[in-house]
Structures are given as structure tokens and as C-alpha cells.
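A lone chain, given as C-alpha cells: the form predicted alone.
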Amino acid sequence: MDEKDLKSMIENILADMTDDKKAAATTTTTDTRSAATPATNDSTVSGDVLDDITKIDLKKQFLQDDPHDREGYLKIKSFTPARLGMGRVGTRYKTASVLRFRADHAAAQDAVFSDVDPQLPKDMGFFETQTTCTSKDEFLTRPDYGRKFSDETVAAIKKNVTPNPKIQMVVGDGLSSAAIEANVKEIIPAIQQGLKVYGLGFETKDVIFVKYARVGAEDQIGEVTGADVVCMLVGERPGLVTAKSMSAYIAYKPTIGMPEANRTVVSNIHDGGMPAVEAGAYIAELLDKMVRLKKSGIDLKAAENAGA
């Protein structure tokens, strides 16, 4: 190659990045113009508000594509709120299914994680008190500070509450607030009529609030109230399927350290287990039985199993 093809080869080269820059600024000119100027459509902001994706029913969503007996697997999900019939994208699950557990997550976190609104012992009238737990940290990190009170509290509880009573009722946060303040409402009421049917009954004003209750704070009120049968209400650990589940712990005259078999439980008390109001009954029957039988736990179940 001579001189004069050399020099001519330079020159093309230098012309073609000439070419490429300005094509790359011509481009950056166009992405630069088209970002500040977005497309009408883009900007548009919808004022429709996105369905709430916790209020579709679990054992009625089935996403599996081409099932081979849809109408059975249908059947098999009204028996169960787990997550069946779920599909999948390859080896993904679906938007939808993803959605719902984080949702459902976030739910049982915020149960565990907020407190009862303030304003709730207050609307029902109970005697509000606080274990020895001074914040939810501390509730959650040393459950046996959330079995006690201090002695403040204790000498409160013995100059607001009757003493010696049929029947002491307790309302705890314990691990859910949400179960509270979705059952609390509606099973007091139904607890105190049901018993009137048993010749039996409490006062509002004497249902006592408990704020980073743990189970075991019955057992220190039952000492404290003297009372003959001790009825705890308790929100549950949170799950997936539900945030808003209640239990029951009920007592025949508890006394700190007793054994867990004394205590008879009724559990799963929320909208998609045991209604509050059916729960409100049958517990005023279970109330019936401890007070007449003066037993709880196994001893109560022995007891009816004997026919007593």
C-alpha cells in the first residue's frame, strides 16, 4: 500500500466516525427532547383506586390453567383457606399469588406490630391497665414481664374491680392487635347474654383491659379479683390466612405457676373460624359449667366425660 491509498484509507475512517457522532448526537437530541416531552397517554393519571386484593376469598380464587376437573378442585378449596389452585408461570407463581402473600405478610406484621387503638377500651368502658412490659420491644423479646403487674397496678385493679366475683373477664392485646378491635365488640355482649340465661352476668365496667397481656396475666388476676372463674380474651399469633383470630383462655380460680392443663381453650374466633357472637355463646356455656362443676381444663373434660 503507498502513500497515496494510505492517506485516503485515514480519510474515510475519519469520515465514517465524523458520521457516527452525529448520528449519536442527533439521537441524544431525540431521547433527550422525547423525555421532556412524555407521550400523552404516559402522563395521564388515572383517578381509579386499585381493588383491595385482601378481600378476595382464598377458597374461591383458583388461577391453575386448564385444570383437569375445575368443579373438583373447587370443592376441595371451600374446605380450606390454604393456598391451592395457585398456578404458575414457568417456574414462578403468578402476580396475583405473589400480591396476595405479601399483603397477607404485611397484614399479620402490623397485627403483631401496632397497638389496640386507645380509644376502644374506652368506647366499652373496661378498667384499662399494663403488665410490666413498657413497650412492644420489650412485650415481644421477654414474654414473663408480659405475665405480671407491678404492685401500682395490682393495688388499682383491687380498688376498681368488685372483688370476688362469679365471673372476672379480661381483655388482652397479646400478639394481635387487629383480632381485638375485629372481635372485641361484638362477643362482650354476646358472653354477657348468653349467661343470663344461666342466672350469671358481669359488668363492663369491671372487665379489665390488659395492654402486652401474655396468657399468664390471668393467672395473677384471678389472685388478685379472688374471682371463681377467670375468662381471658386474647388476640393469637398472626398467620397468613388471618390477622384478626381471637382465643379464649378460661380458669377455674387460676393462681400463678398452675399448669396449662387447668386452662380450657376455645380458639379460632374471627370471621372465617368462629364467628364472635356463636363464640360469645358458647363460651357463656363453658362459663356455666366451670362455675357449677368448679373444674377447668382436663378436670372439666374428665367431669363431663363422667356425666357430671
Given for the second form:
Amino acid sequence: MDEKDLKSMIENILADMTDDKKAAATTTTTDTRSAATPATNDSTVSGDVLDDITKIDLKKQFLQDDPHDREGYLKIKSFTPARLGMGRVGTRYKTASVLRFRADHAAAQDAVFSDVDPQLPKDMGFFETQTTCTSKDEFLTRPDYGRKFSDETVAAIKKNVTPNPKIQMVVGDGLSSAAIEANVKEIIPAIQQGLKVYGLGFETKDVIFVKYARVGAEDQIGEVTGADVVCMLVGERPGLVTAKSMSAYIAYKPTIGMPEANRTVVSNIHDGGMPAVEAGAYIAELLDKMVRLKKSGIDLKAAENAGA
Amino acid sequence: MQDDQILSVGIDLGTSTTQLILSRLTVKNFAAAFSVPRINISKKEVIFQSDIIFTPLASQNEIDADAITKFVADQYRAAGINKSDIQMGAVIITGETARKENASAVTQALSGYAGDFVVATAGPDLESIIAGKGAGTNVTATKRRRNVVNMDIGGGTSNLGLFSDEDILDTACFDIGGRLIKITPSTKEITYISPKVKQLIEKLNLSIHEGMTITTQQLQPIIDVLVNVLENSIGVGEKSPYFDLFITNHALHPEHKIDGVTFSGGVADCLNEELPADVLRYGDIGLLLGYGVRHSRIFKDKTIYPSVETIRATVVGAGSHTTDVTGSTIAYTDGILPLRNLPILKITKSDENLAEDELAQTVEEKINWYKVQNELTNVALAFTGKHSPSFSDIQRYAAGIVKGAQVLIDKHEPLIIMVHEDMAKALGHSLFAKLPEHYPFVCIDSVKVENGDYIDLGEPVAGGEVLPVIVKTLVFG
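Next, give the form predicted in complex with the partner chain, keeping in mind that what was shown is the form predicted alone.
First the chain shown before, then all remaining chains and molecules of the complex.
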């Protein structure tokens, strides 16, 4: 099967999917194929581009043939992005599901393996650093290198970043550069504005951007800067639902080797989860709480519960 | 956060009966320990039910306010609570009682007497919604995924609330109830006939009047018409020539499909297969009407679903189902809550997308609509908001709002902003930055409102994360 045949086949399948009428479903396979031949000629002439399958809302895509209760199934689907009701062909997924799965998987891979647009930290005016990792491959295979800075980098941070701040912001690529590109521009001003409510703040020139960053990198930054609270925005390992999910890992006076329980995390920051600006507002309130109570993680939770 | 509880009261002053319930609403954080809080009402329990008393009347046209306040005080004592413990709730005055001369004075006085934050409400549309929720019709509609109408047939009125899933589609009200005619059980003497039934009697050329003794056979033509109108009210049966006569405010819009019916109200307890021996034992036509409805086409043509509450549906609805909570990431300044009876001013979706200055102009114009005799009253400004807004969107909203609401700010009215999408905390911070220092404001999300609604905001619960809110929907488009 050459590329042209494949393209026309996919076109037909997609046309069937968008056609809600049962008539299309009852058409036999042979009919579809014979109808495909003239369609191939048409498409060569028109030069149309296929619709972007990743734009289809999975919560509304329902491919099950002859469902007993379509409305009921769609209602169930409205609560989850899981690929339910995708139907099947014999023992396999339908082509549309397979293509979408591969497209989403590719987006996840891209998010991991590509770098954050080098222009982004410059536009934002962040102070740029890199962990001891020298390449993406090393970053992925040696998590420990992604938590450390070289002596030169440490010296540069000390020289350029205002020491002993109440709040030290850090932005790290982590496992999804797409997440950083999608959310950082919105969340930074939202956090800054929120902090003003509590009489706190930070300047964007003091925000440390870290390439090849693991969450633990914030611990060394805490020690180097002497900050009260370190808040690190980091791209989360992408899944098939979204490749753009970011988290904030926040710790009061973090130190290298401290227990993970000392971190407070705000996760699921993306347009299908918590919107970046609203998350920023929430983080600002959280930062104020930590500065006041001098606690984070489990200790903060315990203090809050005791007070409630 | 620990689970928090809200004590809520519901008081229903109906045509024939008055009741009170106390319910406890549990507010729970459903999010995992380290996530952003997601707080909702997890449980609604009725913890006290009063006796059901006949609504005390000082005369045929006046409610006996003293008797009612005494009733409320007695019930609070019986339940062992102080009125200061009550955080939310509603007094609802329904049916014919709402038309008594001193109705509004009584409810206002009572709402203060029942507890500081208890709201007085009235209006047949709201009553229909409250009764439907109390009867559990919204739950049935959601579970069965059918359009289900609740018919709350009380003493003086029948309130219809049509639900599709949790959403209310439409409401209607008819002047039909079990106590449109009152009869002394021992002597069979008629002591009262409602004005609309008097008109009907005239048109039917019947010789029935107050003071005479009566048999059930003589009442039957009237019952037949009432049942027929109830059939018509949900689109069943042949159209009665008296349909329009019995409409209180409006009928259901005929374009909505109705799959099933639930019944509540006092007459719902009288839907008997067989007519009981002593049909006039309640001193009214309730049993006759219930028997008529049981054998009407409603039972033949529609699926009848059981209701959770019958005679108590309205009071349970008022006590348990009027209060909701806002989204869990919101912003407000201390000391301005609670706020009561704020009219909603909803900015249209297309106006929301305008640039800052045009948005401000729209907001300003619309605030002026609420000028009553050149006096500005405070309003709650409502927006749909944007799904996953950008920071510049937030700034634009905030700037537009602050500029547009300058007239309110000059009067130092607290600024009340509501958005449907999850963006209230960010917007609140933006407002804080743009408003004068220490200016009081509330910015909440995840509450759906429309123009014509009124809203009450209670004092914060759940460690200050959410506000209890009562949306009073009075108008349907």
C-alpha cells in the first residue's frame, strides 16, 4: 500500500467517524473501497489537508457502533479523559484510536526530548543556569546530575541573584519543556500579583531558570541563596492526556538530602486541570502561609489542621 | 482542613400547614491531602423535624405572626439549639399564604427571628424548585436521565418543577390544592371556598356556596375540572376550558419533553387507589383530589417515580437544598460577610470579551439599570469568565470592572464579583491591586447565576476556603 492509498483510507475512515448517520456504518467494506478510488483523485487535485486529529475532544469522541445508550455513555465519558467507548475492529482498536494514541504519544515524547525555547528565559528576564548534566541523554539517564550545580554555577548564582530573599522562584524544564512554554508566562505575573496582597514579592531577574532540572535542584538553590521559601515550577513527566502539565514544588528552607515530606506540591497545572493564573494566585497564598508559619510539606499540613 | 458543618433551617409557611426542619450540611474537601482544595457539600442530614401545624391565621386575610414566632421558638427549644447556632437557611412563604395582607411583614420579621442569616423568600417559581429538590426529583432525573417533573400539590397551589439532570428546565404554578374548599367534617358544612373555585362554580352553574352542607357527589364536577387542569399542566388529556383560570403566574413551556412525574405536597399522601370511607375527614377536598389524580391520565401516560419527601418536600428543600458552596480558590476581604439579597447583574458573554474601556462602559451602563429612584443599590456583578484565561485576560477583566464600577466604589459599596469559570482567586488579586487600599470586595467562582437571580453569601466555612451561597432563582426565560 503506497502513501496515497493510505491517505485516502484514513480520509474515508475519518469521514465515516464524523458521519453520525447509521447509513455509513451499514455500508459494506467493499463499497467503501470502491467509493475511495474517485476520492483519491479528488484529493490529489484539491490538495486539502486532513483535520488535526489531536484537536478532537476525547471526552466527546465516541466510536462504539450501535451503542445501547449513547447519551448515557457520553455522560460517563464527560467525567474522564480516559479513552472509553473507542469501539473495535475485530480484536483491534479502530484506526482513529490508534492514530490518536500515536499522536499523543509523540507529543509526550517531544515534550521530554526537546529543550525549552531558548528565547523564553531571555524574554522573561530570568537568570539562566544549567545543572551538571551536559546533554538531554545524560539528564534522562542520570537523575542525580539533574539535582546538582557546578561550583562555577553556584558562584554565578551568588553573584547575580539577590541573597537571602523571603521567596526564591525557580523554573526548571524537568520532563516537559512544553509545560514550561505553555504555563510560565501566565503563572509568574499571577504569583507576583498575588504576593502583593500579602506584602511579599520577587523580581523576575532573580528567578533562576534551570536547564536539565530535577526537583531536587531547588534544595541546593535554597542553600546557596539562603532563601526562606523556594518555589520551583517544573514540567511534569507527560502522559497521554496532556504533555503540558506543570507542578510547583515548594519548600521552607530546603537543604540537600532533606526528606521529600518537607515539600508541598501544587500539581496538575495546565489548561485541562488548574488554569495557570488561578494556580499562581493559589501558590501566592501558599507562599505567604509558609513564610508566616515557617513550615512546608507535612509539617505545614499538621500546623494547619491543628489551627482549624 | 477538617470537615466542617453548616447548620441550616428551613421554615415553610404554606396555605394549610407550617413546618420547620433543621438540617446539618457537611462540607468536605474531596481533594487529596496535598492538592489544591476541592470543597463540596458531602452530606445533607435532616436532624430535626417539627410537628406539622395548621398555618395560624388571625383572620381569613391575615397571618397570626405571634403564633408563628411562638411556634419557631418552641421548635428551637425542642431541638435544643440557639438561633445563633444557625448559619444559613430559608423561610419560604408559599401558596395562598403568600397573598395574605401581612405576608411580607411576617416573613421579614420571622427571618430575623429565626436566625441572623436566614433569608426570607417567596415566589411560586422558587417554591417549585425548592419543592422539587426536596422531593428528590433532580436526583431521579439525573439517575434515570429523563426529564422529570415534580408536582407539589399543596393546600392552595400546585407547584411544578421540571428537571433535566440537576438542571431546572422550567417551573409553573396553578391555584389547585386540597384546601380550596374547607368543610367541617362532622356537619359537612362548607366553611370556605377559594375565589377561583367560586368563579368555576359560577361558570359550571352549580349551586354550591359557603355555609351549605354538601355531599361528595356534588363536589365531583369541581374535582373533575381540577384533575383535568393538572393533567393539562404537564401536557396530558383534553384541554380544559378552565385551564387558564387556574394558572397562578405561568404554565410550563410546551416544547419541553416530560418523561416522568414525581408527586409531593400534602395531596401526594392522598393518591389512593380506593376512596377511603370518610373522605371529608381532613375537612377539605384533599382525599377527593388525590383519588382523582391517582385515576387520571397522568398515571396512565407517564412514568411515576417515588419521591423522597411528600408533605415535607418544600420545607426540606428550603432547609437542605438551598445552600451551596463556592469554588475553593476565591478571594474576599475580612469583615464584610454575610451579604444578603444582592441582585445579580450578569454581563453577556460577548460584552465580556470587549477591550478594557468598552467593558468598563458596559458595566457602568448596566449598574445604572439598578438605580431605584436615583439611588444606586449594590449588585453582584456576574461573568461567565474564560476557561484557562491568560494573565492579560485577568488584568483586562479587573481593569474593566474597577473602572465600570466606579459609581459603586465612590459610594463605598463592597464590590461583589462572581465568575462561573475557575479564575476568582487570580481575578481577586488583580482587583486588590487596582482597588483603593483596604477596599472591601468578594470574588467567587463556580456559581452559576443569571440576570434576575438574587444571591446571599454566608460567613466563610472550611477554614475560610469557601463561602456558603444561596442562589434565589426567581425568573425563567
